[in-house]
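The chain below stands alone, shown as structure tokens; this is the form predicted alone.
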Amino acid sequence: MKGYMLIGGKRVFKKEEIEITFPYDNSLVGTIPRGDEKDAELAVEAAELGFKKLKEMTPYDRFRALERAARLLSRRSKEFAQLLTLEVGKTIKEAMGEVGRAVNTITLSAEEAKRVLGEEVRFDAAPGVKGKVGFYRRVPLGVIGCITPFNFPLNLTCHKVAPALAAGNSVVIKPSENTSLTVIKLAELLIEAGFPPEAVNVITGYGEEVGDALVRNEKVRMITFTGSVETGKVIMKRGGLKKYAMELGSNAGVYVDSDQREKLSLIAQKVALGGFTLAGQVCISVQRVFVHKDLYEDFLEKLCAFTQRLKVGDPRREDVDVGPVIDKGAADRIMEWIEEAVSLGGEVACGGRRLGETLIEPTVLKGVPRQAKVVSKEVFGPVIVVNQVSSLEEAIEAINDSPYGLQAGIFTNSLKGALKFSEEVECGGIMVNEIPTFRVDQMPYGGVKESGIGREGPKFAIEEMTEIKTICFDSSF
């Protein structure tokens, strides 16, 4: 498959290319062009014309454009889900997931596109002004740069350009080199939907390159961001002044209560869902889990035991729950990680060996100390760290002990301690007897510390993608 970038409408094709290969078996999927400054350029050129042509089109213009994409992305859910597995190696079964999500985003957006609304100013509230009334509005900021990551290219595309559409922005994405094929798809689908060829744009390449070139463009006033914090940090400094939201790292922490044995088969089987769902590529993936001692053992037995049913294979397959991850350095720093935690005392419950060049046993590690990389940073690869704790405030001063807060869940009876729990930790998400895995796109999505900055979830998004126009009048001039 020959992929191209779209600007302006146009399918723009290099002499320069990249290979998208497919991660179980490193065959060729496609390639796609390698942009440059010059490509983002025009790119940003063509977005400040569609942004233009999307200030002609009303809110219901822009909500029946998205309704008719989720419509049109429905009925080529297997097209679009059999390109997912290819480019990411996810199984079959989550890829027609993502794309169900995708659709039920887009629908979400589209309603959103009828409710971005201002509110009243009460002048006279301030001393001595009468006559003056007036309100504010939201209005959209204009050219938003769109850096969507390799997990989840339809789903995550769709949470940065279905409410930036919505609100009114003309957009430039740029996606994971891994994975760019999808997203050309998505925005070829979207211009078909109704939206100004102009104002959805896609460049392709490296992102030290043509990214560098989008994110340095004074003309984007927003950059959204998936990615690594290292990225994002880089992408904030070198941007200068405009609006960034950024959803980055994660290691999320789950706690299990000592009042939770009957329901501890269920607990594990939720646990290890979350944990090797996409291999573990997932910013809010199971990775640390802290059982209260009284159930530890028992907890590791029931884990392991669910854990070793899951079959790794040909992500194609039907009856494959996990399949390989991105690429062999991936599957190489995974695999140095987890020689890592054992040389520092921890131990390998069940899983823990490689079975290809990007296939991991699904990896349960108990015992393992902090400063071992599968505690402190971000795994992203299909291994979950047990270790066990005395006591809720133990677990909460564990779960806290990170440069993260993404999402964090307990599972308890006590709704003291759940309270308590939700106050405590560090997070912007809190997840009460349930996994930190656990997201519904419609909800406030984001997260504190160096998790990110900013929220997903087409409303909250649409906040972030518009500013607010004060306008007063003086009624008794």
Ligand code: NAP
Given for the second form:
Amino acid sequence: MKGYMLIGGKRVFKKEEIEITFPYDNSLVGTIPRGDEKDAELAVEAAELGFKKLKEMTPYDRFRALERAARLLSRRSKEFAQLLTLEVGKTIKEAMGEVGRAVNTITLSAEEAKRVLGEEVRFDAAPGVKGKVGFYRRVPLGVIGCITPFNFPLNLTCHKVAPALAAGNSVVIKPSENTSLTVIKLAELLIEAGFPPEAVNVITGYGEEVGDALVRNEKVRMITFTGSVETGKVIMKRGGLKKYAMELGSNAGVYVDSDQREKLSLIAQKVALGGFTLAGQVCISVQRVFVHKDLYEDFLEKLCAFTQRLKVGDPRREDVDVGPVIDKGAADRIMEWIEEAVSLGGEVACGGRRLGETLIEPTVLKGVPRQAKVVSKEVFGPVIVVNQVSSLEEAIEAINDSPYGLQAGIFTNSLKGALKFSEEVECGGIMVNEIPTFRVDQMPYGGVKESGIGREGPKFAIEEMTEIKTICFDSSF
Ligand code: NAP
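How about the form predicted together with this ligand, since we already have the form predicted alone?
Every component of the complex follows; first up is the chain already shown.
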């Protein structure tokens, strides 16, 4: 597929192109134009016009257009899933799952389009004020820059674009250079569904070039970003006075309490799923597991049994569970981190081998010290580290010993323990008797500490993407 930028509804091609390759075998999937500063400027200008045109659409019109978009996407599920598999390298099962979630995210945003509400302000509740009545409304910001990562190009772009449009904002999207083709198709679908072409723009190319120009543009009222902590920090430094929503990385932790012997198999299965889905390239992948010492060896045995059953290989095949990581550079780094963990005293409980340029065996490490990168940083690969602890308090301390705070989980029968965990663990979301990887698209989702700022989930994203305007009438004048 020859990709293009979408600026004001026009397809824009460039002489200089970037190749998109299939992570499994490096074969060519398509090309995208290498956009530059001028393209970002033109896209923002188009989006300003798009914002004006959106004002002619009522909330009901926006609801209808989003509903139509959800239906169109649902009808084209297979086509989108196949492209996702080729761009991201995710298995076809995972890709179908992502399309289903994206349909839901658009539908939830359609519903929210009808509920962008303010409330009455009691001006006369201040001393000496009489005859003044009024309210506040939530109004759209204007042009929103949406910068998205490679791992869920469809659903995570929907989490930004659909609430933005629901609230009446126009967008300029800068997708990951690895996975832009899916996003171009999504933008065309939104226009087909009824949004003004100027309201949905896509610019493609390198983050440091066209992405940076979007961030620095003063006409952009907000940057909603999902990606790594490092890039998030750069964006906030360079972007100046505008709003930001930051959905960043993590090294999610989960605790298995001593009273979980009966459910240990089920927990091990959930942990394997949470750690190895999309080859571990999920922001809330299970990375650090802390098991009570009484169950430690049994848990490891069960986790390895499940892990070794996972089929690794070509993600286009229906029977494959774990596909490749995004590129050779990522695979090199993950293998180095595994080696470092072993050199610091950790052991490989199972897996640990590289099966191809981008294929890594699902790997369970045990007894790894905290300073190892596989514990202290975000692995973003198929690696789970299991360590033993002696108490809930020790688990809480270990989970909090992280720069990140996106989601955490606990398996316990103790209500008191679960409450203590949920109060003391510093994260945006706590899952009780569930892995930290659990997410539904309507819930408030986002992190604390270096995991981010703001919340997604259409209702909550709309709060971030609107401003409060206060209106006061003097009825006695
Ligand atoms: P990334 O390298 O930070 O890139 C994310 C996006 O930022 C890409 O579109 C990238 O463009 C762009 N970019 C890079 N430098 C930029 C700059 N200076 N100015 C503007 N844009 C710039 O992240 P990734 O590798 O794609 O994704 C993995 C990361 O995303 C992980 O850390 C993961 O935890 C995080 N993530 C978080 C969530 C969440 O909801 N919290 C969800 C999914 C992923 P190029 O691709 O062209 O460089």
